[in-house]
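Next up: a single chain in structure tokens, the form predicted alone.
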Amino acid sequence: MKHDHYDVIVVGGGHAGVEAAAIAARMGAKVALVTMKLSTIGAMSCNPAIGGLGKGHLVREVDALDGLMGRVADAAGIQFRLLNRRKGPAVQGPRLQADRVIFRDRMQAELRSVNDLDLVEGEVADLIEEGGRITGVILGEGQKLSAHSVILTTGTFLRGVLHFGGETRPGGRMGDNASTRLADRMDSFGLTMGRLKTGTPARLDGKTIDWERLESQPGDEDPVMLSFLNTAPEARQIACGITHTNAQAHDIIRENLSRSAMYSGNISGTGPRYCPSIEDKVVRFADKESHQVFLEPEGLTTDTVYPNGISTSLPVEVQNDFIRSMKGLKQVRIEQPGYAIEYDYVDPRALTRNLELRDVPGLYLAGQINGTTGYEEAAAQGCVAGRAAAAAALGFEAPEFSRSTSYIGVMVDDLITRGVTEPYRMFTSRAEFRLSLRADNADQRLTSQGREIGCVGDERWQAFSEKMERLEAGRIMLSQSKYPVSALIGVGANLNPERPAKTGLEALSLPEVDFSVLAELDPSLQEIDPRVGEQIKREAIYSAYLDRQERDAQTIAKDESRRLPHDLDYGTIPGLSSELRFKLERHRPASVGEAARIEGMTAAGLLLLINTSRRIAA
């Protein structure tokens, strides 16, 4: 150990902490990761997957911040796909299936080379206050680190029980202890707790799965990366299998449900609506006679496969059955069992959008501790409290997140505002705004605005400033291109033949019209780079929309202190959906703000609410 005094201390090497550490160290604070064991900093604590709908888009936004996981996950990744891919640009998601031991040992090598960060093994049990405000940590041996800001990432480890069917035991995951000397300093606080479960499914010796009789799912031939700064895999590509369960896994699960900790009163803890259990989804979808599991090989050096699909907490001779009854499985070998996890939570209602305790000034929560679930959920609120503490340890104040111009904003205003009644995953369809907050075009959201405060290294943002230049290039000579509109009817645009000609950027808005389409017309077009043109062919689709999304943005932005009549009558306002108008009658919002903070809320219900109550005022 080099200090005994930090600007920032985080506790916890997982996905929120090593983001948190190593953002802060980025903008200059000296900073300390304490952790119980170093060799698990960075360990895959539950799928060996990074990304997919609204998770991908996360990753993005922490790489455009020069964060680390999209850049690791690229390293270790042996299976690129893109999902939705026959979808629009803005709900589209980058995923990746990683190698583990890659992750984890590249993880740990890029927190290696961060300067002004050092790595401490240690279980931290107790926080040191002064005056009010939280100034450092106790570790288990007596010693003392101070710091201006600490942040807790504590994942599944605060009051981590594990459960196997009837059995349980305390532990923040499989061969992990449970951190229950800070989950008692934590209630000293007087803080909202509560209980969350999550679970994960068996591992499967992969060299007993009967892969011949398999449908086979390969990786896209075109793969997309997580990182702006990557552009092809380094590792080998594999491919996965699918199986599927059955009538008689179905009644294997149902005979034995009794047995499950889910069902036989053990846990507390509300689990992921978004992520059942294999119980769960017997009980749920009775009608339903399979489901579907993707059998995603571990890595390139391990036999082990995860079973996406079948996470449990049944006894382990009982998972035996239902696992071998499956096609392909017959004479599978379990090398671990699945199991549940409760642990606790803080209310993070109780958090300011910076993720600093309100009522602890100095302690800053990130990740699974706010009621989250996943990996990129928790890297993603590691990089908010990780650069508000830093700014706050070197005296400025770092600018928040928006829910109008990233997902990290989105998910923090949730977080905040709405609480959670289960571990909150990130999707698409929470973002009012989605269309412009695309995974594309992360790096131009939020790539100069990290550069401002620190946090953006030369490496990256050179290549950042260069991909600018080449798309305000190509912008450039697109708009000044021409193309009659008989030439794109010949390549199969829906126009009228008597409108005028079209410049390249408006052809590109045509959804019949691509980029490399533009190019064979115009051959000069070939000198910009294809990628390039494909991006400006993304903001080109959703032009005319993305106009309009930034004007009601503002809008709504400006007006969020408006104030709503407590007896507004919901029912007169014309266009407003029924749904809106029963959950505005239930809540009674005093302020344009707080309705926005109502789930399901959209756009265009807080414009026809701002112009309600400018008609009312007038």
Ligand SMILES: Cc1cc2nc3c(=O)[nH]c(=O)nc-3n(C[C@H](O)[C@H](O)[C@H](O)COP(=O)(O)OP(=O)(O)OC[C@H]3O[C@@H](n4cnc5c(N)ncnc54)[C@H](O)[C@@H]3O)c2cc1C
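These figures come from a predicted structure and were not determined experimentally. Numbering follows the first chain given and starts at 1. First, how it differs from the form predicted in complex with the ligand.
Structural comment: of the residues Q292, F189, R353, K558, the hinge joining the rigid parts that turn between these two forms is found at K558.
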The other form holds:
Amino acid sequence: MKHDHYDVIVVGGGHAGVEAAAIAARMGAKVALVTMKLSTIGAMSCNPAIGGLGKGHLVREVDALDGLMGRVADAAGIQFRLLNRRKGPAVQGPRLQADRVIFRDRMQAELRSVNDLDLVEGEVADLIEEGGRITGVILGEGQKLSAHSVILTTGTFLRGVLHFGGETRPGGRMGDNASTRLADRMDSFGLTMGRLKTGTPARLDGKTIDWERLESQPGDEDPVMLSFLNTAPEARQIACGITHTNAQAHDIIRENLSRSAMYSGNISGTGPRYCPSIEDKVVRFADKESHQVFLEPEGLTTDTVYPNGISTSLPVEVQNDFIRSMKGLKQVRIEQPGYAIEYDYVDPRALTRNLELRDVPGLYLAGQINGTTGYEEAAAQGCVAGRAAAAAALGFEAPEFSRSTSYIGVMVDDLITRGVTEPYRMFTSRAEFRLSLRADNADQRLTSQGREIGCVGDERWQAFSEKMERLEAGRIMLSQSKYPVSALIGVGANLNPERPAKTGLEALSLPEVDFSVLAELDPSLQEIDPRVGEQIKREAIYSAYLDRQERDAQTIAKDESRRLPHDLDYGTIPGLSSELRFKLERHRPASVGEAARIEGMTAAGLLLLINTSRRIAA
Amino acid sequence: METIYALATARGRAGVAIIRISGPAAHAAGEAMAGELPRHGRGLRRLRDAQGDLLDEALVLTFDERRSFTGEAVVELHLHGSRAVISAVLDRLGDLPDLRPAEAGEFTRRALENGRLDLSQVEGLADLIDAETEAQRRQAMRTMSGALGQRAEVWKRDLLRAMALLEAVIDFADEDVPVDVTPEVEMLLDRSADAMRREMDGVAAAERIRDGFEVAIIGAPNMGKSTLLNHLAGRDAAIISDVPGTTRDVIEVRMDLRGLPVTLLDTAGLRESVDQVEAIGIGRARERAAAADIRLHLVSPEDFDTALAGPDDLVRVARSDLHDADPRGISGLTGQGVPDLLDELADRLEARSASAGVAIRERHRVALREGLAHIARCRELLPSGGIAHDLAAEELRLAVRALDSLVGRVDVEHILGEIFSSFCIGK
Ligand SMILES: Cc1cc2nc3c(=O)[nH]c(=O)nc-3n(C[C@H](O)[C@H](O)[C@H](O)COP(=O)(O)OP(=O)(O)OC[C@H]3O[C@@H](n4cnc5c(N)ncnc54)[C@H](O)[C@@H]3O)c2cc1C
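Given the form predicted alone above, what does the protein look like in the form predicted in complex with the ligand?
Below is the whole assembly, all chains and molecules, this chain first.
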């Protein structure tokens, strides 16, 4: 039996939508998830991979809040790789390739098992507005659903247009209709909107690939899971193939550039620099003779293969020609051609830190609609919006995500203070607190806080609490044990023999001393679970830097606590230049900290804002 | 935003006095007094008061936001420099709506806020206004024209490129990026560190140019030190000021030596003293002399070869008038040897000031030193291979931040921009 009044209505069943609906429901809100086709909930529009550098951090954070993505992806994982395994833990990113079908089915099963979450099939055509607030949605057939607030997670569907070479047609992605009526409704809010584009490669029939001739890339021997709750893969593991583009392929592409949707001037939107089409690669890096292409099977029960690295909007027959010129692909059959998609996004500078539209109370936006790209970015935003909307409906305020404690905070802050000029993707280099915001400690950073606001369930809380106890016991033991320097030199440490003995924690901060090495030196340490020991080692590596990062974080927190009212009249601040005033009026930063990150902000201008904020607070 | 005005030239009688008005109401204020403003930015106008009575005939200059010193609309009134005219015009401006007198330094502050000057340029400007000698003026001009900012930009470009290389290997590990970026990173780090170190080493000289070199005249009592000092103070050199010694033991005379500011110290008689108070004074004088840039030892002829002089010190036979005009001598009475002495001093000080760059303050030196320390640490971490790239990148970030404290700020978009324009990233 469907209700007709909800706390939160989520529009869209993509990666943002499912997390938004699930987190709100976990917090005790009554939720409806409305999406065009229930059968596409959990669909992956593009690459069947989850995680990676920066992205893996986001998944871990979603997981730390007891979100779905990590667990569902682990269940569907058919190849696990920890990227940057040989580099420092702060920049390691867990990534996996998922079986599309398992992922989708698991995701749908998870959602169905959530209490107080209704799944509604239908297209949202309009929004209900009452007393200056969004209070519900109207479906295509006229049915109305009311709610305390509404979260839009419509991805690439707003006025989506697909391009195959010179051919174009409206669509949200291959096989789905665009969302045009809702886009028209969005226009009425007077928001700044823009156009972005992205592309996807052709899908190949794996039975027609000559795998024998190709190099193969296996997964890791000791797979690292995305979720803190899992320890081993469920699905059978597979290897990927690797091939390369070559001079002949490049020639074909170059000769046909004018027929590419991207190059013929048909697309006005901006595409991501880090996910260029093969046309882009050939033009911009003309001196490169070859580009790597990973052939990634899309699942265990399908023959479809995703050729990672050659997204394109060339006409189908050209795609056929250049793909077949590559090693191992001479006979390949294209199952579905590559295409580009162009869509509307909302300038995220119109959002609050909770991803609510400042000028349209009750309406939250999450996912690709905010100018981001990627499943993980979408899922993380879903958590932010879902959490805030549920809290608002239940009558409390959830603490904001900060740059100094999460990648989620970095992303939200980047989006709302800088906006986007190309589809926004997470990188570890975006996080200035990278050394402390690691994938390995996402739970230590976020789970307690999540428990407090009610989004972390009992099972996870118990596992987390036990882990924290073991970590604490391990740290105490290691801070009390002492090792003479001679012993540490014996295991390869580069130390001055004159120095006094080191505690276990100090010893672990040396690059040469792993936990296993120490445990061999001191058998009493074998009481400590090796995984706990390894985690303490990760913390120790960065101990020398954490103080400084801590200080910086405090500065940020201080600047962030200096609030600037939303309706502040910048014209009344004496000494503020007209240029800065214009920028501040446009961004309406909520705090001095946010203002500091506005491009072109000057030290002197900040000083004026600090004074203003102090005056207002007094 | 308020419009401010102030007299930009020194108060008092002068040929020309300039009143500057800056802010959105500047042009309106100009029109209220001068009628229509000159169309091409400058022209002669009659300034009138509210009753239409003539105040002065003035050269009126107008600037729009993009071309003015403050980055705002500016009007300048070049008046006849009489006190009466100035105060009449200032009164009139005070009566106009939306105008108020500027606070001290407010024009410069607005230039800073509007991004017309960076912090180091403001410091240069302050020095320029204070400049008394030619070398000070040149140094301040270089800094004010943004030379430090430009150099920092160059170092930063190298560091950002190095950072982009490291970040590329970190964030795009699964892509086609160069595998070993270390050699290029090392080259970039060394290049910027060398330049920064040179600049840092020059701060001491630059500070001397700003604050003055010190030359201490030392010798036993009755060696004619004071006579020589009086001679130098009275003639031969342009005296800027007589600063009476703050202690009764050191007398200072400021002079301009080939454009370099020099303070001569007369360290009243170095001798063993039984008087405790005097002994303390002498101790202080010794310290002061030891810290001076150059010491001039005045000695008797028999002590000439055994004087305890450092490599940078000068030794002269004192009171040469008593010693048959000894060629090694100097006399404050006859002036013998004085031109030579001044030449030699000036040569030496010029050689020392040659190392001065555009970093001129202790603040600059501290920022450079901090930046260099982080670069050095980064350099140590590099050979570990990828393992410590995250730490190396952190050190670089801190190095760049240190440079930023000299001028502006960087952000991650610059680094990503560098990455994207250099490598083919993306699958
Ligand atoms: C062609 C293509 C190529 C891509 N390439 C890449 C890539 O290379 N790299 C990368 O990281 N990411 C890529 N992506 C992006 C990635 O798929 C998205 O970033 C991510 O899925 C966004 O999640 P989302 O939840 O915001 O939206 P989506 O996953 O797009 O979900 C939107 C949901 O909203 C529903 N919906 C829309 N309008 C309505 C409405 N009016 N009423 C009801 N339901 C509605 C849809 O049915 C859908 O379920 C690509 C996407 C596409 C389509």
